[in-house]
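Only one chain is included here, represented as structure tokens and corresponding to the form predicted alone.
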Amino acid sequence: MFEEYDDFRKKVKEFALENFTDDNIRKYDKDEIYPEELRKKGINSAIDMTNPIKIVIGIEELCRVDAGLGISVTTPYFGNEVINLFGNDAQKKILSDVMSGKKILGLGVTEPSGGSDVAGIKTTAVKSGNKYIINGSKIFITNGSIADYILVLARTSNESKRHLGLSVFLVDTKSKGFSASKLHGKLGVRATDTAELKFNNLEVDESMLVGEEGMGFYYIMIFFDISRVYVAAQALGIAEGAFDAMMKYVKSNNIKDENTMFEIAKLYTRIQAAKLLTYNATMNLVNSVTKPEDTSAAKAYAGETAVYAAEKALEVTGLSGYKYNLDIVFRNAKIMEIWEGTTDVENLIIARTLLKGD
């Protein structure tokens, strides 16, 4: 099935190799600046949001060259699925500008008091006439300081069960009461924009409530079941890139000792397993099949494989690994086990989903 997209894969790979040069990789990692010019280039050259297969292939091949830059040019659409699935006409009109590359979208869920505990958020949205007044803060928000619009998860009522009473709003970042502070000094993916957001009596029209009030937790969980496939693709690309670098080093130095051969075989096998899990989860999206156990398995295993691959590639190449940017690959890999649900969270989802089955 994926072989049908070989021409598209080749196109993305050529874009990445041409634009993600060693100088650019080092520059954006060191300066921690968002590559706006590369984002604009990628709109017609490397990004195709028309179906999940092209999204996964695009992310995989971009991150194979460099995850920091690769993720940066693919995240401007972050959260679009929430509006596509549950948004009204006015919100979808805004989304059309996002999908055409004219605007940038972000998603605000994580808060300073908790990461994976989505139901425990403290940001509030209180109804006042035909508006909602939002107060609170978010942390580690992708696109936070560059987005034109942010999807914000907030509590609209207090219910006996914490996951109830949460709602999603589409917030214009030019609104009074909104502020964003870019975060610096991240371990990896430094070219991506990450920020802390604050909402101080921010007014949003009721027309910007996404879907139904009180359904926000469910909308975000559905979104995660989609986005985790794309994180698996990020991790897969990182692992493949680390393997590519290791193989170049081994071949160029004619290394044939048995231990190195074993490392090559083990890493190749893990990457193939991660690829099959990721592509299987992708086909669930294509067929509109909801299987959180598949999504979480792909995300968890691919994330661990990215870290494993980066470690092994550095072990084999030693100081020469810097020549292949493996120091950056190593730092980029770790976030794959954390964002969009930690590996432990993914394992809990797998187990709980399977135990609910027949």
Contents of the next structure:
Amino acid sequence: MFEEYDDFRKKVKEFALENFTDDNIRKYDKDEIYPEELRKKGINSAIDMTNPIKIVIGIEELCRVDAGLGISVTTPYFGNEVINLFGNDAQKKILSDVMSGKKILGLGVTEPSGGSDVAGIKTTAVKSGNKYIINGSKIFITNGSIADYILVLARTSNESKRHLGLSVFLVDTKSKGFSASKLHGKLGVRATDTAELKFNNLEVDESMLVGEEGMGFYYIMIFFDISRVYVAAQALGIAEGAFDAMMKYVKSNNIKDENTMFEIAKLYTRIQAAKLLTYNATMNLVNSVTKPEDTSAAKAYAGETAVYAAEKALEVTGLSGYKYNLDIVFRNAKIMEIWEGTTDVENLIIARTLLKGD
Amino acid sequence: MEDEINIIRDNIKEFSSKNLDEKDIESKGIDNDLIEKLSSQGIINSNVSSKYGGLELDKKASMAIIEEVSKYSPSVALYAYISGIYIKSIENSEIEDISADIASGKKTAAVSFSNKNDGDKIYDVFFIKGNDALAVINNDLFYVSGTYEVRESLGFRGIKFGDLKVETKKKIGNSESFIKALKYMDPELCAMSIGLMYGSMEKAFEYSKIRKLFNTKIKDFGPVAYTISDIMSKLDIIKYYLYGNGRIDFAKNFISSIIIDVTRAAVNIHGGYGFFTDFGIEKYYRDSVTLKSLGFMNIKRELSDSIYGEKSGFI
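Moving on from the form predicted alone, kindly provide the form predicted in complex with its partner chain as a structure.
After this comes the whole thing, all chains and molecules, with the earlier chain placed first.
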């Protein structure tokens, strides 16, 4: 699939191989620093946000070489779809700076007490004149300490149903009352920026309310239905990278036992299945078809495949795996089963959507 | 006998809870003070002959010790395992006397776990300090010394990992003595693995009782509760193989099949928090995959040879 984008795929691959060197992969992973210079280099070469297919191919090929760096250079646009779909002109003006690479965007949904429970968030935004006053905190926020703007999901009213009464705000991180603490000690994707955010009487102009008040939960769910496709692409790239490394090891060591042959066959088949699911979900985006069950199936399956591939590749290469950076691949893969909805959450979405359809 | 082992377990649990902070051990390593304590507690010398200052404990007692230690600090458990391999490997060799120093903690053990060597370089050595190691080179066992090139290890970060550039080497036996030592320490390897799995699951079990999502404790969700219960029941079967009927090969095979899934489930149950070092759960996942590479690579062959009673499954 997507053969018409082969030239673009090749270009991204070349960028990744040239810039995601072993030294860079190890350095950014070890030091847990965001690769700002690589992000800038990637703009206009490896990053093309003009359509979902190019986004998916870009993410896949970059993560195939290294997910820590690949995700770092592709997430500065994180949340852009929320503004694109529901934002006003002022917000879209800010978005144009994000899409051109001048500014970095983030999205703050998860809270310390919440995790997967989006409707249970406690951060509040109280209307006061022509402003909203935001108080609360967010955790595990990608780009949290490097973003110029953060989309914040906050409770604007208490309703009988918890998912009602939530709204999204576009917050300038230079605002008084905003603070971000970078979180250290992640298992993997350590080049990416992850932070805890605090809002202490942060004032945001009402013009920065995205869409309608009280509709935030729906906006975020629609966004997740898009972003999960991109996480599936991250996972697919990781799985393919692990497979590449395993094949390199098997060929260079002339391994021919049947057990290893079967592992190769099983992993190849599984990756192909993950690819089909991911590309199918991508085509739903292209065709503006809303099928959360397809998105979640792609994300859950590709996520588990990334972890499976990393484990199998290490099983075959043993202690030699580090030579192919498989220790890092293994650590990077795990987040694919956690962020943007754990596998359990994806399974619930699939089942509930299918049951609702009856 | 069971009562005695339970007393030993209780003592080791108490010692481990007070002295083995794995997060600290992973960042600072195992220092001299801790090694001396490990010796005085019988953790690194439980199955060593008394002529070398060891405790000569029953094999099951030795397994119980390493299992309990592994729940708190897989790195320390691995070091105890390495010490056991080292001491057994040099038995009746010309450097046999080193055993006393290893058992007392005056000297630390270092072992290469791969048969790879490239000219003057020995690969994949686990060590604490010093400049020497045991290594198999072309079917012979050598005591080598030189300079270490330290690499970042995926698991067991309390122990250093790297390659040794050999400056001097002394042949002390053949590879058979090293292979026998590995076999001798297989029960401890399994016990360490069980401890590692219990360590991760006990954390997940406790977390599931306090963590709430959707206003509900996560233990009340079927996928969480059933995963933990299922794993706990499997661990009990492995313990039976290990301590009950002594089928070490069965235990090893079972462990090999589930160890990564178990520690992965423990991370999953912790959600986003499980991905961070501070929560002390991701280390079990890293350790489990490293452990599988160390001691379980050939288990399928070993088991099928045992079941068939002859060489099998080699094509």
